[in-house]
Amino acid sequence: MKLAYVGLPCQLQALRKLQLFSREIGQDWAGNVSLTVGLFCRENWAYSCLRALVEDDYGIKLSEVEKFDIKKGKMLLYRSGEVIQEIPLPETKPYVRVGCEVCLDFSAELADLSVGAVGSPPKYSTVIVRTKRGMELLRKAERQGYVEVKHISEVKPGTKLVLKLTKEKRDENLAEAERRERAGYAARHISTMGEQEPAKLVAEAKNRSFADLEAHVIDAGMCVSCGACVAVASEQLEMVDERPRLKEGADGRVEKAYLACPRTSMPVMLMAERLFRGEDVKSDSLGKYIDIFAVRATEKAALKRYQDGGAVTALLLCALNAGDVDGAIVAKRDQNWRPIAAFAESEEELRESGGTLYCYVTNLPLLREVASR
């Protein structure tokens, strides 16, 4: 089964590297994707926070939202159309997850597509073409008529703000790092970045137990919930209220799991070599590309639905039609704006996960669950 994969900056570091550890972890279902797209992300909020911050101290319902926007630092919240509330930035940072505020990647770096709405002009979205596999289908779905293209250069901000932000997240998120490495909770995922021998981080993971990982990472504050470790030890572990737990009667041992963590160890030059291996891509603080450009769905019903031009929405829906990939891990939410991990495998069921979220979904389980059918 050929999979296509939509995940924040943290998921995609994941999955590389269980595609990486594939046989040490004994298990390959990771490698069933053949496509993934990545999302900006400067942070983002868990549902019980989100819910906490619009519900509880602005007195709004969920239900009653009908979209989330971050524009000129302020959350706007709408409703038919029109903003309904402005939450200055600096008001949800008490409800951001710890877990971002340690991670350095803002574009996305380890994707073959890479998309946001920073950097182009309303109902565009950008999108850093990060392999030859990401550029064959972005023309692709120009020629067939999913997406209108032009070049970054062409249009207004273009990179400038996308250099910016990636700069300040990467600065803060450092510093903060530095602070909780004082206090004595060291950011191994930092430390192990230009760390080039695998055999190493396996042996730094043998005959680890669940106390480890929740030592090291959950209880440190580096946990980003995306369920590797409950996807390659279900039988160990589980989510609850998105933290990994130990089941009742489990043992304990949980070697795979923490090789497969993503805050364990994180060795993302190594894994940008392999993926970027033999592909013409230029490299700055973006990371490895190819191209960048300004991105828009041509049917006029995505323009309206989704949040930034329906970019991510049309790729899929190209790959899908031409029968490169069987399917997406995707996200969607239910009315109280809920995130759901789903499995899209039809055009229907990809526009319904059209539209852009604020809240971390786990998905490695259901990818998990899908590539091994």
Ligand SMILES: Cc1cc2nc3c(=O)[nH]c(=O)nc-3n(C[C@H](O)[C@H](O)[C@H](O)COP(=O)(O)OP(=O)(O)OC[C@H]3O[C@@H](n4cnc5c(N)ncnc54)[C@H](O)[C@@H]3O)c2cc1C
Given for the second form:
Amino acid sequence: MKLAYVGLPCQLQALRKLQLFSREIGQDWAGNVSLTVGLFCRENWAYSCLRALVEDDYGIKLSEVEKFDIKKGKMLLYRSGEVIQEIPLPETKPYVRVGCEVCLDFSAELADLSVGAVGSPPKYSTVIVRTKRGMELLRKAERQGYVEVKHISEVKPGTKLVLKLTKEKRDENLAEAERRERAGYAARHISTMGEQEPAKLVAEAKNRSFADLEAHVIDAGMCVSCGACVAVASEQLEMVDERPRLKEGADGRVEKAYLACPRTSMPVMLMAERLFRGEDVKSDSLGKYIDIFAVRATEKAALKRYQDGGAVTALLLCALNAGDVDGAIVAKRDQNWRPIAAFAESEEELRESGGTLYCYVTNLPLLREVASR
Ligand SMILES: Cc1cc2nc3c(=O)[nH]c(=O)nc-3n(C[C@H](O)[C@H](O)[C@H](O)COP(=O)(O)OP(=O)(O)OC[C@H]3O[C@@H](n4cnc5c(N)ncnc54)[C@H](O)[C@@H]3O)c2cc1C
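Alright, leaving the form predicted alone aside, put up the form predicted in complex with the ligand.
And the full complex, kicking off with our chain again.
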């Protein structure tokens, strides 16, 4: 099975780690992902926190919100195409997931294609093409009429803003990681970014128990709820309220889960080396990439439901119809904006999954289930 995977920067890191250590973990299902789309991300909110912010603080029922967006320092809530509430971002900060505050990746540097709003005009998405595979898909989608493409240098505001947000996130979160380190909560995923010896990380994961995962990641406020640990050790672990928990009766020896976790270690250099081997890429503070474009879907009627330019959905539709992938792991929601990880294998399911959920969607356990079919 060939799968596409849409995820946030931390989810891409988790996926790449699963691919890097598939032999040591003894599971190769992550290798079925042949196309990755990463979303730009400054931060996100746990569902319960988003609900508390919108329903308790602002008295608006989530079921009455049609779309969320973040623009110019505000979270915007829409109904019938109109903004019904603006929430200044500083007011949302206490609700941000603590695990996001030590993440250094804004633009999903380990994806084939990274997509966000900043950098492009309204109704366009900014697409950073990082790999040959990503470039082939973008060009195919353009040729076949799924998308219109402009070079980022032809539009305003351009990459300046993407670079600014990338730097801001990195600087602020590095400072937070240092603060935590001084308080005794080591950010292992940051200190291992330059690690070149995979064997060292495998050895460090040896004989680890769930108590180690709790101490180093979950209780230390580092967990991002990606579910990589649950995906590789579902007989031992489960997600409860977005936190990994030991199942009743499990023995707690979670060596594979400890190795899979993107917060116990994150050898970004090794992962990037593997991803970009043989690629002709440039490298700057946006990571490695081939080029950057402003892209919008040509399907006008559908644009309304997509978040920005609809580039993600249009590119996935092209990949599906061309037979490049059999389906995609995406995010959906119920009527109260509760996030649901979903497998979309038809045009209709892909279109339904368009739009942004600003809360976290644990999707790696679903990826394992689908990829193992
Ligand atoms: C939590 C979060 C924070 C973001 N922060 C920024 C930011 O600071 N700056 C910026 O420029 N862009 C940010 N984005 C990206 C932006 O909101 C759009 O997703 C992106 O521009 C793509 O728009 P589109 O119209 O091309 O996508 P669409 O065609 O609408 O498709 C969106 C795709 O993303 C998937 N998706 C939606 N929500 C999630 C989720 N929570 N987890 C995994 N997949 C999801 C959908 O299932 C769909 O496949 C963020 C996205 C998220 C989810």
